[in-house]
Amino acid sequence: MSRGGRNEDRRGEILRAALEVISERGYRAASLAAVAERVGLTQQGLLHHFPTKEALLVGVLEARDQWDATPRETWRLDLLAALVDYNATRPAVVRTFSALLGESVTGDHPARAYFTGRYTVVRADMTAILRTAYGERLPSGLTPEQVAPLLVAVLDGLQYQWLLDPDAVDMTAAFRDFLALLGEEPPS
């Protein structure tokens, strides 16, 4: 294996064990040194790979939207619903990303910019899955610009129901609740 293979194989363990720590502990509490320990290196060791904190906070988010990639153009209200669905079954990306997210809303914060920026985009992807799903107005009357952030905030906020008492909250039901409302039938 060629050196930078060894080197993109090092930073993927790395980003894995950021996503870990922090998943455990949140942003500002996790430290360098408690990621460099998971993958058996120094702290030196692991600044030749991110040289910040916040250059591996943005690693991990740049990497998990990798791991994520799925093309935008494909995106349909169902396939939504698979999405919930997976992220059902990895708590811990799922925990790390809302921790991240909730951490984000001080202006100081190293993820406040990737943030903002995800959520235009999201914004925008919702906008056109609903738009294609029922033109220029749903049943309600509201037209999907309207709708988009409501629906960004049901995925967002399921998943922090989900996370903090899973018995109480089932979140894939819970999101094909919320299609029935938009008139949807539930995914089978």
The other form holds:
There are 2 protein chains.
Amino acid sequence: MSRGGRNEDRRGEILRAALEVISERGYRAASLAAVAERVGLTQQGLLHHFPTKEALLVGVLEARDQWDATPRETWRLDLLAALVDYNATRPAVVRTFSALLGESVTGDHPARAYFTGRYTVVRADMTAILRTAYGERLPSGLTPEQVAPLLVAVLDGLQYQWLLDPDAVDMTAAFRDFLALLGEEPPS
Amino acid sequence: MSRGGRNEDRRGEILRAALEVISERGYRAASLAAVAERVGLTQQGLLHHFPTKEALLVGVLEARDQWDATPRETWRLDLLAALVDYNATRPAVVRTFSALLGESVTGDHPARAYFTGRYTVVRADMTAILRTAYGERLPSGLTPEQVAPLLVAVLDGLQYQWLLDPDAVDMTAAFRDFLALLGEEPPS
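Mind pulling up the form predicted together with a further copy of the same chain next to the form predicted on its own we just looked at?
Next comes the full complex, and the chain you just saw is listed first.
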């Protein structure tokens, strides 16, 4: 294997370890030393791959987006429900994301710009999905633009309730209830 | 003023300072020293009022619940909308709560039991409010039990989007859109 390939493998290992550490402690309280130890590197060795703790955070967030990557034009409401089903099988990833979202609203957090930008894009994507499904108005009379932030809020909010109490909150059933609340899609 | 009264005032000051520090840094990365400094106490002096950092966290969460306290029997959907309006005027409180909710899902967090218990109660309260407004079924055919976690998720999720980008997300208008999505309440 090429040196570049080995480097890529090692980066992947480090990102998975960082995800675990953040899911246990959050970002601010996570240490590079804990991540290095988990992959059998010295802190100096880790810094060769990610020169700062912030660079490692950006790496984790970008990796998450790659894992989730679905070509935008194929997104539909039923695929969103399938994504929620999938998330229910990987609590560590959901926990890391939810913890980082929570931290990102505190002062000068390095993930704040990432989340602000991400939500701008996600609201636009959800608006497009809703417009494809319903046209200019949903059965409730609301526009796709009005419903998009609610759809995003439900996805995020259900994750917290599910992580805290998985026996009490069935995230996948609840999300399908939300789709029912939006009303029947007109026949296409 | 009595010694007890002075103590209460001082506790209130400390809790407000702790709320500020948590809203800036989150809980895990917050230090008792930073809270003590903000109220002009030594760390020893602070420990006289709150013997551990965890006791201070519990104090902040309890104080938040007191600020929000409304007798349960008077809660209605339109009062929830008014609470969202009120929250939009106090971003520091919303930020602290949202940051703590995010942290609480990470391993062994001291606020986890608080949030798990709180959501159990809040979902039950929302179920009762929805039943009072709609009876056993909402216009969508969903039951109050099915809609309650969605209502809670929308409240939490909109707070994150609003804290990250207040110019893009009007939390109070969006929550009223969600109420419209639930459908007209039958005349009482």
